[in-house]
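This document starts with one chain, in the form predicted on its own, laid out as structure tokens.
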Amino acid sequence: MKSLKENFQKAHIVIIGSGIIGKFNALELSELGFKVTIIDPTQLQNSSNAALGLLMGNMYQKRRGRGWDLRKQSIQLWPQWITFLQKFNCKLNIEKPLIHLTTNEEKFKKLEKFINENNDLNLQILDRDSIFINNINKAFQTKNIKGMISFKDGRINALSLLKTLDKYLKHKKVNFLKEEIIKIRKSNNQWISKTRNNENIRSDMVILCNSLKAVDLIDSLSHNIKLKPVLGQAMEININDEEVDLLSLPKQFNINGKNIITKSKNKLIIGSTDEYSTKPEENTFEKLTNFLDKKPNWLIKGKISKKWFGIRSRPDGEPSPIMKNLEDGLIICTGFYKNGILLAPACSKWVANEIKNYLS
């Protein structure tokens, strides 16, 4: 009987989709010895390349359930993996603390009982005392914002994140396929996937990270999977305003649903992902500025320099993610809506675990 070992380096897998689900699953099985092959037709356009990279897991209030249970375990996991990936990229870091913040005086009393409850001496209530709530007041021109800030959780570079998951790949000679997989099926205890080329790629096991068109390649009779689109956008805006110092403001911090990152003293990048569709409307600007009552005149006045989305999906009556072993070395990992950054480290856990255990 062959040994563990010998069926992790002959076994081949297949990775459908190359965000940072596909990427993170390809580094984790890499590392314990299997061939593993990418196959994206649109590595460059895919969902992950949107993100802005914000680390929510401390914060996270609802502390039960596999959601939870998800989070820990990747909170537990990320400094491991930026201790390791710093060998191929020096500067890749979580950048910390991250703030929470609200107008809404009902949402703000959630916070505080949330944090006087777990006890945690990362997570601390800012109220309007606070240095960091009088600078984003000041700069936005407002009074009644508050919230709380987390010294654990924060944001790593998500483009950065995937260049560097790139150049470890090519360093285990991962194979890339920039094409399209219509159709996956079971012969002979191995799983053949055909291109739209008419080429078939077999392996022993697939993982299906292609998020919306995940559900295209597996059986509905069989496997009731449905996705719904949701879609990211951001912006990066220059503000022409000398009285203005946006580096007077946190690097990283959320107001009401609208994540904020400062760049430079007159740049920013607003994001959020909250939105059904396929395709971003025409006002990106007044939907993704429109977190406060009253819009400071510096922001009226400010210039969209880019613009970009991205198309995720979430799960449809059933809870975020979608992590199933649907049949025999066929593994489905999707649907991470807004977390596919943050979960990456859990999910791609359970996935060696789940191969593991059908080699073994």
Ligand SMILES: Cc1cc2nc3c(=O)[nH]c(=O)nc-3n(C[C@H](O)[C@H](O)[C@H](O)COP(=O)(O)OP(=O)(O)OC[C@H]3O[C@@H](n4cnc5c(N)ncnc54)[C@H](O)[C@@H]3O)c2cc1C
The other form holds:
Amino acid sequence: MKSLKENFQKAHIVIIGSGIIGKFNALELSELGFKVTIIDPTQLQNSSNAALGLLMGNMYQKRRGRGWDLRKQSIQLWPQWITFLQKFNCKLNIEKPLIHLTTNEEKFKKLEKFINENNDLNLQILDRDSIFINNINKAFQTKNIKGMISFKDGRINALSLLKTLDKYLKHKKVNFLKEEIIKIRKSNNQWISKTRNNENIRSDMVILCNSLKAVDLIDSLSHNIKLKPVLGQAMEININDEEVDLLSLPKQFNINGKNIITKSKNKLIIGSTDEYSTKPEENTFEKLTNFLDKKPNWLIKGKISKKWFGIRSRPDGEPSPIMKNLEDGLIICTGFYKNGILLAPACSKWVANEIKNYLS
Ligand SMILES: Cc1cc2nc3c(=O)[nH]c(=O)nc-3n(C[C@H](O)[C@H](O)[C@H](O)COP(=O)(O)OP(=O)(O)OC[C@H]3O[C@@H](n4cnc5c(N)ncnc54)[C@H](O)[C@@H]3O)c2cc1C
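May I ask for the structure of the form predicted in complex with this ligand now, the form predicted on its own having been displayed?
Complete assembly follows, chain above in first position.
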């Protein structure tokens, strides 16, 4: 039997899909010494490029089960990966803290209970007189906003992260094919991925990271995996109003489920919606700005300077995400309809362990 090291050096792994999940798997597996090929026809038009990059790990209110285990692992892995990736982009960073706010008394009570029970110094209820609450109330002209601060959660700029991963993968000479895979099959212990241009790419293993389209490549009779498309929309708004200085707000926060990123004195980003749809709608502005009973005037008058969307895959009939070893040499990582950026390190660690077990 060959040694693990020999198997690693020889094995060729094809990753189908180059969103954050595909690229992060490529990073982890390249570091382990595998020969990796990523295949994707349109690497810029995916949901990863649309993501706001909020990493809501510690503030996740369920402290047990698979969802928490994956988050916990990612929370531990992110600082190590940031240090590693800073060799390729010294500005890559996780901007902290993250603030979670609500005007709903019941939801706030749940938050209080969560914080009291967890005894985690990195999570705190915001004092009514704190500078954060004062500034938010002033800007949004509200009185009833309450919430918590998580000193260890934050935001990574998703586009910058993807570009940094590209830089790393280029440096590692990871093969990138701009092709669409239309079929995969196994022949003589090897996987053959067929491109739309009729090219056959052979590999020892295939990892499906192509979100919704992953189900088109697997045998639906043997693997009962169902995914639904979830549209997420976001926008950048320009404020032309002397009354509000957006820089007085926290850099990243969430009010009643809408994520807000302050970009400058007069620009902010709001996201994202969740609809079972594939087509962006016209009323994005209303959908994204109706998170309070009454909108402040500056927000009503705000102008959209950019808007974008992404289509994510949500598992139907099982929890998100789907990370499974389907058959010898075939792994699927899909269904990251939320938190794909946050969970990418935990996903790639799981994939690496599965591959180590398979090859040893
Ligand atoms: C507006 C918005 C805001 C979000 N904000 C956050 C956030 O703040 N924090 C967070 O953690 N997550 C956030 N998300 C969720 C996050 O974007 C997703 O969880 C994540 O991007 C999923 O990544 P993925 O790699 O699975 O899929 P994708 O990024 O969609 O990548 C799939 C890739 O597969 C390729 N592909 C498809 N079919 C084939 C084929 N046959 N052959 C080859 N390639 C193929 C596609 O071209 C695509 O590039 C947000 C999403 C949206 C839309």
